[in-house]
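First comes one chain, alone, set out as structure tokens in the form predicted on its own.
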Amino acid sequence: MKVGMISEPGKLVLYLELEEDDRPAPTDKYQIGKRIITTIFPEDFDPEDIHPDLLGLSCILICEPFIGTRITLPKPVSKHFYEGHKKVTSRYTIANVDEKLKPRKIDSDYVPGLAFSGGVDSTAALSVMPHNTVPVFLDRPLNGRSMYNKDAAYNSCNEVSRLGYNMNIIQCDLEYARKPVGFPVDVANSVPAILMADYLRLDSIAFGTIMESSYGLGHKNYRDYPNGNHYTHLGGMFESAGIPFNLPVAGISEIGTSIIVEKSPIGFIAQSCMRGIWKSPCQNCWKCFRKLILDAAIEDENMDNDTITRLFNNKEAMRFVSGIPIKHENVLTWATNKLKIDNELFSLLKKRVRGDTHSFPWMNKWFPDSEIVLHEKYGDEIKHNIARYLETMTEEECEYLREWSMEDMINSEQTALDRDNLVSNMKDHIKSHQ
């Protein structure tokens, strides 16, 4: 893979050129898409001032799935970044290095950055971080038909700015480098913040990565995240580029981030639904399905019949609950256990996710092992802020998490029967309301 660049004040264009041994279709789920990537910055920002290590890291985050054995970057990187990348990456190498280039320097007055989306997890992260945190929103330009509605995200960003944060909205089309559209790697949403790290004087990049994504809660088995590939590989590259990871909500489940947003003074800015407009979610997507149930459980308010009827008249949710396990099934288990709703469809869902037999009372608490993935400079403040909203797991509860496994449930014939019963009844319900 070769990456070239053309820049002018306020604009950076990257050109991706495949070489013979590259991987245009890394899996059967996606392939390389657009090969010209454009980022629009403030007019006084000169892309030529980007440190080559930050530029190199950004290019890698856009290209990595498609790289064969090497990547040639627009500018040679420092030996420090080259060696750091080599230490955590075995599949490919960086072709160009400048032995004389000094690594990126971070001054003591630099501040934390946050790859901000406007959703619940991202807002929870902002809620527990220092007030001088700089949120950066990757604004994807819309090409052709799309269900994505940016109204809520824009309003969230505007409210963040009104609250005194140095909010930055940066247009970047890197998601089109992948077909179907999406981030080539999950942390690629931080590329605008990385490119602007010196301009914004950032010493780290935070993400709204929650416990389901980090430690595997709700997945087949627990993951020792700090020693796993994601943190060592991607986190290692960020560290080598002088812009280390900061994961303030990695030890908090989706249940916990929702509680934080309910209690936080800035929580009102959050909206997870990407299809509805500001303060008016579509109520017809998987996120809305999950959030309606979770919010009702957190607020200890049972849903009325009209809400339940609308809730289960959701084709996308029906596709998700057809899975074993269901994505973020742990959230539905915790939430349905709390709710006492006399409705056949809800009862079938509750049985399928074991909310009738499991309560998981520790899932709304902070996992203290995650302290290791907090940026050292901000760790104490983040932990103090988390404690304002959530209790800390006891050692016994931590052990429950470390022993997390869904294998017996996944392999159970009863689970499949409960799934089939739920999906069949949801199909009938949706058909009757067409």
Given for the second form:
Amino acid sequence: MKVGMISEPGKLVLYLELEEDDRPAPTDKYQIGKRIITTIFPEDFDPEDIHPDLLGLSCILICEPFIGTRITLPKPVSKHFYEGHKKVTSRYTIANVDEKLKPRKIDSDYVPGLAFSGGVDSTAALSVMPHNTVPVFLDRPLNGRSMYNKDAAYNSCNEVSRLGYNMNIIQCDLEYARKPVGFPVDVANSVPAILMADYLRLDSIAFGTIMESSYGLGHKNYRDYPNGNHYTHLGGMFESAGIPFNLPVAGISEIGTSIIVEKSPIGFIAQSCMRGIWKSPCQNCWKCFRKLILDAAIEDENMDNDTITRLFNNKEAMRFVSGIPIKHENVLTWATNKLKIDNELFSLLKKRVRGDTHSFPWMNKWFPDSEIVLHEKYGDEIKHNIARYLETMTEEECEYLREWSMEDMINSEQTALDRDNLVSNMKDHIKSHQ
Amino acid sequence: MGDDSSIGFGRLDDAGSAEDKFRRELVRIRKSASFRVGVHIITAVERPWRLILLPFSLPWLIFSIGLERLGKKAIPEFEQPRFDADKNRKSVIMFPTNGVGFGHFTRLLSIARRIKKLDEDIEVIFFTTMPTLHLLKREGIPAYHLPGRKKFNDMPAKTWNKIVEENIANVFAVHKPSMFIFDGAFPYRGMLNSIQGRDEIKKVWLRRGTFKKGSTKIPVDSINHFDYIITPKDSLELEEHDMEFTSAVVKCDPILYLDEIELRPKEDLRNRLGIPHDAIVCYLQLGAGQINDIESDISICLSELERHENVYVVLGESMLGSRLPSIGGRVRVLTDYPNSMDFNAFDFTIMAAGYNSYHEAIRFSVPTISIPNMNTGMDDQLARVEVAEEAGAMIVLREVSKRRVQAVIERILDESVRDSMIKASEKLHRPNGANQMAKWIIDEI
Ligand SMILES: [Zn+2]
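Follow the form predicted on its own with the form predicted together with its partner chain, if you could.
Okay, now the whole complex, with that chain kicking things off.
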């Protein structure tokens, strides 16, 4: 893979050029898409000033899945980054190194950055981050066919900015480098922040990565995240480029981030639904389905019959609940367990997600092992802020998490029966309300 | 010019003033519609060929007079007796009116006190409707006071304007000023009458904002009474005047009462008000009145500030308004002039976005949560503070809710946030327009 660049103040264009041993279609699920990636910055920002290591890291995040054995970056990187990258990457190497180039320098008055999306998780992250955090929103230009509505995200960003944060909205089309559209690497949403790290004086970059994505909660098995591939490989690359990871909500489940957003003074800026408009979620997507149930459980409110009828009249949710396990099933277990609702569909859902037998009382608490993935400089402040909203898991509760496994449930025949029961009832419900 | 300081005061019973009185009376009569219509008819009778045109020319004259009254057309110049500029003294008469607050008064006083510092031989006299004359005493500036019309029960505007006219004429007769400066939104008829035809006096109108066709209710004729219009800049770039008038326009930077070195040291206020030196002090000024209403902006701010134990609140009380009730706890009240004297003592402020408050907060780099008043008509407070918001120097609350107030107070209590706001304020610093105008005035007289 070769990446070239052309730039002018306020604009950076990257060209991806495939080489013979590259992998245009790494799996049958996705392939390489657009090969010209454009990022628009403030006028007074000259992309020529980007440190080659930050530029190199950004290019890697855009094309890593498609790289064969080596990548040639637009500018040779420092020896420091080259070595750091090599240590955590075995599949390919960086082709061009500048032995004389000094690694990126961070001053003591630099501030924390955050790859911000406007959603619940990144708002929760912002809520527990220091007040001088600089949020950066990757603004994907729309191509017309997308269901994604930017109104809510823009409004969130606008509100953040109005609270006095140095909110940056940066247009970048890197999601089109992948077909179907999406981030080639999950942390590629931080590319604008990485490119602007010196301009914004960032010493680290935070993500709204929650416990479900880090420690594998709600997945088949617990994952020892700090020693896993994601953290060592990607975290290691970020570290050696001079912009280390900071994962403030990695020890918090979706339940916890929802509680934080509910309680935090800045929580009102969050919008979980990416399809509705500001303050009016679509009520037709999987996220809206989960959020309605979760919010009711958090606020300890029961739902009336009308709300339930509307809740289950959701085709996308029907598709999701037919999975085993259901995506973020742990959230539904926790929430349905807390809710005492006399309704057939609800009871079927509760049964399917084991809310009738499991309460998971530790799931709304902070997992203290995750301290290790907080940036050292901000660790104490973040922990202090988290404690404002959430309790900390006891050692016994931590053990429950470490032993997390859904294998028995997944392999159980009863689960499939419960699923079939729920889905067929939901199908009838949707049909009768069309 | 009045370079010769030996020129003494004039006398009220000098022929000059009596003559002036008759002159002004004469101008008034000549300007009157009845006189002009009468003259028009008589001229027509004297020259019969004009009589034929009378059915057309008379309605045209009446129409023109109508336009003049509406301010759409300038009133024709009338022959004036000449006053001699050589007999002027090095004296400046300043006429601030009372608007909603201290705006006009403070602006002129800011300039006046600097003139006194730069050249103590120059006499600066205030002629004002503002009741706060003791503030002038501190600066050694004598004043003539005339209460505003509304202070008298049902006084007709005509009567009040006549008092203004006579009083200013008397002040002119005695002080023989080289310059007259008015600061107010709308020039009084009585004042305009008294300055009309006084070509020997430089007449200046200090006024914020631009004259715009349609949106300004000021008649062109009123503007043309002045030789200069001084426009202090605001945070936004000034728009150009789009009305046609004869006065020259002079621009200056925002006019502030104090220069940075005049601010009291940080500990001073804390000692006076019994506030621990290590406390975080918030200056809160949001207009009084609704403090007892728990839904009001000021009450929401107070209750949110109260949750933070190391925070003390200093409520700014205006000398002109009603008294604030005492609240107790960690809340103090400050009624000084100007309260910006203690801006070194405040870690942050919560204020509306009036011209003076805004520019003081920026100039003295006080981190500010601004709650712009959205109902101030011509004065666009939101547009003003958005400049500082964009620069990161202020946080602007467009709507006040408990949660938002809580969020922004939590942020501003963080020292690193305040530091970055201070840095951003510094980038917006401009020189003090009061110094610029004081020098300009001294050069002009
Ligand atoms: Zn939705």
